[in-house]
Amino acid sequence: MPDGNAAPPAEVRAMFDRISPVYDLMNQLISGFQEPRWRRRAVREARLAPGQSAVDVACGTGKVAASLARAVRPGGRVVGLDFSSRMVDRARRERRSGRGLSFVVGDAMALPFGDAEFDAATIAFGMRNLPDYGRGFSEMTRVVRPGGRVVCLEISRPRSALGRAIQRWFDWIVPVIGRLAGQGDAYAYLVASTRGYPAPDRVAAIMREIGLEDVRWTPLSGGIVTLHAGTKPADWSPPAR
């Protein structure tokens, strides 16, 4: 069995449709208002320049995609993709599509883009929802040019004493906040999905297994979040699956 989330994708999609109205506020509360700092780190790891292009997979309401778009202006192009149509609707309304920024509904397991179409591919807090992490990374790598970057920002299970203390708070407070927001089941799923997600070294190994080079990972905020990044080699080809 591949490394991946066992929850049925249709159920996960429906859950994200339901929580789209409260998604941004909940992210701020759950992250202790650290989410903007984490997002900036992910954008820097993409190493984009004006005039380049990127795709943000599992874009949610489009915050990372909008930050990437600012990094590639003038003349650049960014596409945000999500399988939740309601998330994409909110992204289009709130991030003002245009000036090189657009949003589409699509499947991270089969990205609707050509090979080597972008200079970078990012995913923030979406990889743990995919049914096959290796395939998700492989699709992101496929659509990136040789030498381009693949970046993953995700919640992780920390190892340090401080990180574990933060994690215990996270595991307790997230379902409470979710119930107050009327989305108890969705945010109970969030905690469960972080428990099932691989350790950072295993995520790095998956990235290497699908052919990425120079894979590195950085723990943030005591290790409760981890930033992974790798580079697509010139001779990359999709792994047999």
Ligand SMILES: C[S@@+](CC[C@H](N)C(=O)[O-])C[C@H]1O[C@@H](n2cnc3c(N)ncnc32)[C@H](O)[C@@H]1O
Second form
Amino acid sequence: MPDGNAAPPAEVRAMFDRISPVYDLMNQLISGFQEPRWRRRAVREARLAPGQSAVDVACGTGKVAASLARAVRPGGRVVGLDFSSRMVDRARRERRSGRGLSFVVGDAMALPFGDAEFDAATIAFGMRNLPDYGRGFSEMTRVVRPGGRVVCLEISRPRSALGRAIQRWFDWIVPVIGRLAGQGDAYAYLVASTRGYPAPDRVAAIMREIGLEDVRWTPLSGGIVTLHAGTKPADWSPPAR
Ligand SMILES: C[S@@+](CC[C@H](N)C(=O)[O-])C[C@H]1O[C@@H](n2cnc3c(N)ncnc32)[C@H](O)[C@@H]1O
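Output the structure of the form predicted in complex with this ligand; the preceding block shows the form predicted on its own.
And the full complex, kicking off with our chain again.
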């Protein structure tokens, strides 16, 4: 069995379709309004310049994709991809598609893009939902050019005392807020999916195993979120799976 989320993908998709109307507001509350700062760090790690291109995998309502699009203007191209069509609908409505920014429905496990099509690939709070993390990283790496960046921002289980205190609050408050928003099951899933996600050193090992190099990780906000990034080597080929 590969490292991956045990929940059936069809159920995960239906759940994200269902919570799409409240998703952005809930995120701000749950993160204590920290998420814009985390996303900015992720975009910086993509090391993009005007005129370049990027894909944001599991883009949700398109916040990271919109920031990436600002980083590559003028002349650049950014695609946000998500398998929840309702999330993609919201992204198209709220992030002003056009001017090099577009959104598509698609599966992170089989990205509908050619090899080496982008300068960078990002994923924010999406990796822990995938049934096979290695395959997720491998697909992101495949569509990035040699020398391009693969960046993953994800919730993590902190080690510091402060981080663990924040985590206990998170584990308690998230299902409560979820129930108040009428989405109890979905937000119980959110807590469960973070518990099943590997520790940062294991995530880094998965990235190295699929062939990324210069893999680094940075804990943010006491380690409740971790930013991983690596570079695609010139001689990369997809791992046999
Ligand atoms: C927690 S949300 C994160 C959304 C967004 N990246 C953000 O930062 O707010 C996780 C997203 O992953 C998407 N997702 C989960 N599994 C996926 C898959 N196999 N392929 C594409 N998208 C997927 C969900 O539909 C959902 O929009």
